[in-house]
Structures are given as C-alpha cells and as structure tokens.
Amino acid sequence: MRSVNAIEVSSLRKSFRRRFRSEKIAVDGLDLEVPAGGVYGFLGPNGSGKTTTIRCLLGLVRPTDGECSVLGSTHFPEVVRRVGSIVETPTFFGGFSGRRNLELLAQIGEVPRTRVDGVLERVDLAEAADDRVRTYSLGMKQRLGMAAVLLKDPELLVLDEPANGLDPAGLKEVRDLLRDLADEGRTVFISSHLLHEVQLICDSVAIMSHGRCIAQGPVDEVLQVRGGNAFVVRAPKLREAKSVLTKAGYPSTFRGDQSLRVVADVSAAGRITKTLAEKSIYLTELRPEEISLEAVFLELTGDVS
C-alpha cells in the first residue's frame, strides 16, 4: 500500500470462530483513511469494530484478510517505537508509585529516565508522582496511562477511550493535551463515544456500524451528510403534528427526545406553525435545529427513534 497518511487501511475483515455457534463478523470489508497530522476521531456503537480494528492495527490480532498499514508500514514491529497506544484501561503496578512505573516503563523501552518527570507535568500528575497507583482515582490512571504513552515521544498516538472516567475539568486536560501534541505535528487517533468531546478537538471522523465505515471525512463535511435546513419542532399529539406536516411538504422524523425533526428553509416557521395550528395543534417549541456531530451519528447509526 502507498503511505501518503498516518493509517491507511484496505478491505480489512476480521471474523471470530464461536463454539457451536456461527461466525461473528467483527470488522466487515473496512477502508480507512487517516491523514498525517491532527486529531482523528474513531466513532460507533458498541459492537461496532473498533476495538477489533484498533487491536489489528497494532499487531494484537491478526486480520481474516485485507491489509493495514501504520507510518507507510505494513509490519508494525518495524513502527512500534514509532507508536504511542493505549487499548482499553492501562494496567499498572498498583503498590509502586506513579514515578516508579514510569521510570520501569522506561527501562523496559530504553527511554531516558530524564524525559519521566516532563511527561508526569504534561498529564498533570507531577504532585502525585510518589503517591502509590493503588491511591490513583480512574481519571489519574488515565492520565498516568497518557504519561506512559509520551515517554518514547511518539509520531502516532492510537487511544482508545483516552477520557474514560475522567471529570469536566480531567477532560478539558485531556482534550487541551491532544489538541497540543497534534498541534506539534504529531497524528492522534482516538476511539471515543463522548461526542461532544470529539467535535470540540478532532479534523477528522470516521463512524462505524456493524463493522463498516458509514462516513470518513472532515468534521465539516461529514456535519453535512444532512443537507439542507431543519427546524427542531415540540407539540402535543406529535404523531398527527408529523403526519400533518409531511402532508403539506414538509418532510419531518422523530428525533429521540420527544421532539420532530421537520425539514424546511429558514424562512418556513411561520408557514410550520400556521399548519399546524389549522388543525388545532399548538407548538411548544419551534426553533432552528444545530448540527452536531452527536445527532449525525445517532442518524447514521440509526440510533433515533
């Protein structure tokens, strides 16, 4: 495969055996492309493959078929120093200090004991340094996790829930951090299911379901997949306010709070709310509908009632 991005990845499958069951298809034919530089966001449902794609990309499991490759390299062990990860929560010895596993950590990938106490800074754990992991709230053996995953200066970061049991103020930490190693010229590959969080640091998403890439592309462009202009409408009887509105033009879905999503132009609220009133249904709420990265996903994933 011909490198020009960080991670490329091509028709990866990836199927699990099951006793006396059928086959579970974890990864399904997925194409992936992840640009050199910035904060990417890897997105989907539980179920959904990244795990399992994150584990391939790594070397931890092997692919059914297809290819992946990570800084122009299709061996990861020829990249691996290359590479910063965390899979799932970091495991770490919970009787010696913060420090202390770092400084093993060190030994273990000969990283210079010197570059420990800046990473600890960075992550914010400097006070806490020589406190023992097993007195670490979740939030901090995140960050300690992050820590370790700075030691060797890495080209690429690949994290998985990096912002898993982490506070407001833990997660603003978080995204600053990720925000500023990209900004370094460095590549950031996140899994994460805090969507909000994503939109406000990444240049780039891909949504999974069911095992596919659904939608790849710049944040912007992938706000887009909607189109055009929506109102956000709220009314007693919301099934007959829906199929009203849908008769006189106006397509209109459930969103999943109790509300429609009624597509028109901007300039259509007042025609929305005289059709309704027509037939005595009175709005409670009616206001132009925000794009987010949250109510794309939830549509594209089908997740909305």
Second form
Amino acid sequence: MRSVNAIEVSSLRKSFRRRFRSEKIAVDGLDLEVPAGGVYGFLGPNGSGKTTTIRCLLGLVRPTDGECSVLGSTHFPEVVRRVGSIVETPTFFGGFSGRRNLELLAQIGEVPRTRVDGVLERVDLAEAADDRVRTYSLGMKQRLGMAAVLLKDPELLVLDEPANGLDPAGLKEVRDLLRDLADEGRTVFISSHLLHEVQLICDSVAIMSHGRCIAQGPVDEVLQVRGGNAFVVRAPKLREAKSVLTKAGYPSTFRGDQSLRVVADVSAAGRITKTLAEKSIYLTELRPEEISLEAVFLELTGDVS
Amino acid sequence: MTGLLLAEARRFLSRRSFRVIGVLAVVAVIGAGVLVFVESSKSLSASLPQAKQMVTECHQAIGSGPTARIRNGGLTVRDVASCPTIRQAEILFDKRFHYTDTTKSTTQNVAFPLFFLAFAIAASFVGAEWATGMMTTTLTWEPRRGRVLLAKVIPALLILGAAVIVLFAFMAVVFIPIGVFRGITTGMTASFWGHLAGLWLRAALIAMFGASLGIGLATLARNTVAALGIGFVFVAILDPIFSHLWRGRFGPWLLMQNLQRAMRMPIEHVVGHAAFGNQVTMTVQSATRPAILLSIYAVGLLAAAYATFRARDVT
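Coords for the form predicted together with its partner chain, given the form predicted on its own:
Then the entire complex follows, led off by the chain already shown.
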C-alpha cells in the first residue's frame, strides 16, 4: 500500500565544515511533507538548501541531524529502484551515444534494455539517440536526463532544475510530460527557478530560504500569504486617488507602472469606483490583481523592496 | 551487482586511454620485432670480423707497456690476464636472436612500464567519473558505495591483468619467426613455457597491483591528476630517498624494491658440483615475501579508499 506522503523530512539539518572558516549551515531544521501523487514544487533562491536537501533524500549527503524518508523508507537503497532522479545538470559519458548511456544505466539498474527505445521516444530524442552525448545541446542533455529518470518507471521522480536550458517548446513539452506523469499517479518533486512554469504545473509547493522552509502547501494556499485580494487601479490623478482610497479604508500602494495596488475584498469594486467618482476621479482601469508565485516567492524570500 | 559489474566492464573497455595505450603497445611490439629481425643474424659467423678485431686489439694491448712491468715482476701474461679466443669473442658479439633468453628477459623488463601504465589507466577510470559528475548519476542508480567501488576494482583489475597476458603472449608469438629465421630456438621446452607463463602471470599481477593503487588513490583524491601526482611524488622522490636512509633499512618495505623482487625473484645459487654428488640449488631470495607485502599494500589502500568513499558526502 502506498504511504500517504512520498517524501517526509523531519528536522533535517546539514552543515558543512569549512577549512579555516566557520561551519556553513546549508539546511537548518527543515520539515517537509510531499504528498503522494501530483507535482510538488521545491523553490528557493540560490544557496537556500534545495540541492542539499535533494542530495540528502538520495543518500548522497549524510544529514547532520534529522531524518529523511522516501516512499516510506529511511534507507534509500531499499527504494532506489522506485525513484528516478536528476541532481543538478544531468551527467553522462560524453564519448558514448545517448542510447548507450541509457543501456549502461539500464544494466546498472537491472532494467530491461527494451525500455530504452521507449523512453527515448517519449522525450523526443529518438533521432539523436545514436549521436555522442558530447554533441548534445543542454536541452538535449536535459531530455536525456528525463529519459534516464523514466527508464526505471519510477513511482517518485526527484528532479533538480529539469527545465534548465530548454527553449519555450521544450519547456512546454517537459511541462506536459511532468503533468502526464503526475496524472499517471506518480509523484513528481521538482526544484526550479522557473516560477511561472512551477505555478502552471504544481499542485503544491514549498519555499526555502536560508535553509528553512518558509511556506509550504497547495499553490492556492501559498499564494494567499501575499495578503489576500487586491485590485489594480489606474486613474488620471494617481497620487490623489491613493490618498482618497487610503482615507476610505482601502490600503493602497504605487505599483510602479502608473497604477495602484489597492487591498480590498472582491466585492469592494463598486465602492472603490464610487469613492473615487465622488472626488471627481474617474477610473481608467479597475481589475482584480493576479497573484503570481513569483511575487509571493520574492516577497517571502525578501528579494523585493 | 552483476549488471553493475558488466556495465563498468563495458565502460572500462570503451575508455579511450585503454584503447589507445593498447594499440600503442601492440604497435610497439610489432615495431620492436621488426627492428630486432633486421638487426639480428642467423649465423654466429656474422660476428666474426668484430671478434677478430677484439682479439687482435687485446693481444696488442697486452704486448705493450704494462706487460713488460709484469714480466719484470716475475709473472707471465697468462698469470694475470688473458685475451679471449676468437670463438669466445664471437659469442660476445653474437647477433643471433636467442628466443628463450630474450623472451624471458624482455617480459621481466617490460613488466615495470606496464605497472605504471596500469596505474594511470585505472586512476583515470575512477578520476574521470568524479570529474564529470557521473559518480552522482551512478550513485542514484546504485547507492551502495561498497558495490560501486567493487564494481570498478574487479573489472579494471581483471581486464588489465588479462590485457598484460595477451600482450606478452602476442610478443612471444611475434618473436617466434625471429628466433626461427634470425637466431636460435633451442630450449623451447615445456619447462620454458611453464616458466614464461609464470612470468606473464607475475607481470599481470604487478599490473593489477598498479591498477589497485591507481583506483585507491583516485578514489581518495576524487581526481585523476591528484592521483597521478601522488604516485609520481612517491615513486620518483620519496621511494628513492627512503631507500637510502638508515643504510637502506626501509628498502625491503618500499614499493620499487619489492616490485623488482616480485618480478625477478627467486635468485638461485648452485652450490657444489654434480660430479661430486653434492650439488644443491639454494634459493637466496624468494618472490613470496614481496608478493605478500604488495598485496597487503593494495588491500590496505583500497580499504582506506572504501572507508573514505563511504563516509564522505558526494556534493
């Protein structure tokens, strides 16, 4: 029976000793629960501890403290055949063809070699399968990495920046592929900097900062941390409009594009219009603000002024 | 584990360094064979002119100044010096290819370069995997690090050992026509072939020892260049220095001396004479001790490499 959570991380701490310098804490008491099934985004700025966490999950790095459980097991070798992973940039033997690299991995993982052609087809790399990997573009290497992950027919996919180097068409293909995999009942755990992509495909996310998880849960819930509903207001006398709305109880801020961000419930649209009209300020635009994951991410990680 | 072993064996056989060095070794054997064929001669009489010249020069030298002084002292020339006969001098300049002696001595001499080549090939086999980051990929497929290391050690050692034997067998085959057409092939008995096979086996074991050191150091350093550097510093600097310290007391424990002994021992001295019925062959130094010592070094280094590989993070 499948466990409720595909990944469970409890009080994970990882520090690295550095010569002649103080200890570096990469992950600091991380708690994470990734539900089985669906796509889970693992976000955070560079150096926030994402890759270290992934390496801990895959047994490449030993936690200083805390525990990681993957598919119900704290001993990764027990579940290795059920987990497909890419850590940072996928690496292969440059002198071998893509097909040969996959055949070697199939041999290591004792996976039938007959699966190789199928996964090459699935990532649209069949035509270049017999070319040497050193001639591949970054995007092709990413596809080959995805093919290697799929070779095991895994229940859980742990992917560190799987969309790096892909062109827009490639991004869409990977997005569709990951969504299909999740729809097949697999769990996809991805770390990515492409927040728009993450928002499009993820069911849940966790946001890391300085080794800690500062927000996690379903995407809609995480988006709420931005502070509820807001409107974008555009009018001729913007400074006066801001003053009027603030006095009327609708906190407003300049957005920087000749518009205001006005915090108010969705039902307040009419009252905002009326309030401004009473002061002879006539709106040119009034629309609900779309909250992006990027905005939330930047706000939470403190990278926005 | 079988799949992992086979995958690593395939990877090892596909390595460019292994293939290039293998081809160069074959070309070197053929080239040396051709050179020796051209330089050698079927007949002993080919060295007659040089032999005659040597004997003449010898007699002339004895007949000059020093000889007079010897005579004044009451000694004859024959008492203190003698020139070789032309027959003896011919053997000194013998251009015939002596198949059995040359094949044995060449095997012993070539074993040492092969030790260093095996070291370098094995070190690059592991070091390259760290350099490219492929070790991370491998460990996400087989996280048990003991198995991963073992799957590198076993194919590398077996393939290099086999390659050394094949190379020497090829050399022995290349030398046969030279012996037949440009020299002598006496002594090609079962005993000779047994002895030669023993030398091949030793050379293979020495190459396998070199490969163990290469893999061990590359695993510890996670880098090919560092492993080669450590190897070079030890063999070219530390080993010679230590071998001369404290009247050579470290010598029996050092790498190079043991390698030479492992390849050249046993040294046997014949004491007595068969005519008197007291002839005894005494083994002065056997190859057993160096073989055991080198094996302990190899196992020790691989154990240290495994302990480090198991304990350290892969970042």
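Residue numbers count along the first chain shown, from 1. No experiment lies behind these values; they were computed from the predicted model shown. Whichever C-alpha set is largest while still superposing within 1.5 Å between the two forms counts as the rigid core.
Undergrad: Under a superposition restricted to the rigid core, does Lys50 display a Cα displacement of 2 angstroms or more between these two forms?
TA: No; Lys50 is a residue whose C-alpha shifts by less than 2 Å between these two forms when the cores are overlaid.
Undergrad: Answer yes if the CA of Phe16 moves 2 Å or more between these two forms after aligning the rigid core, and no otherwise.
TA: No.
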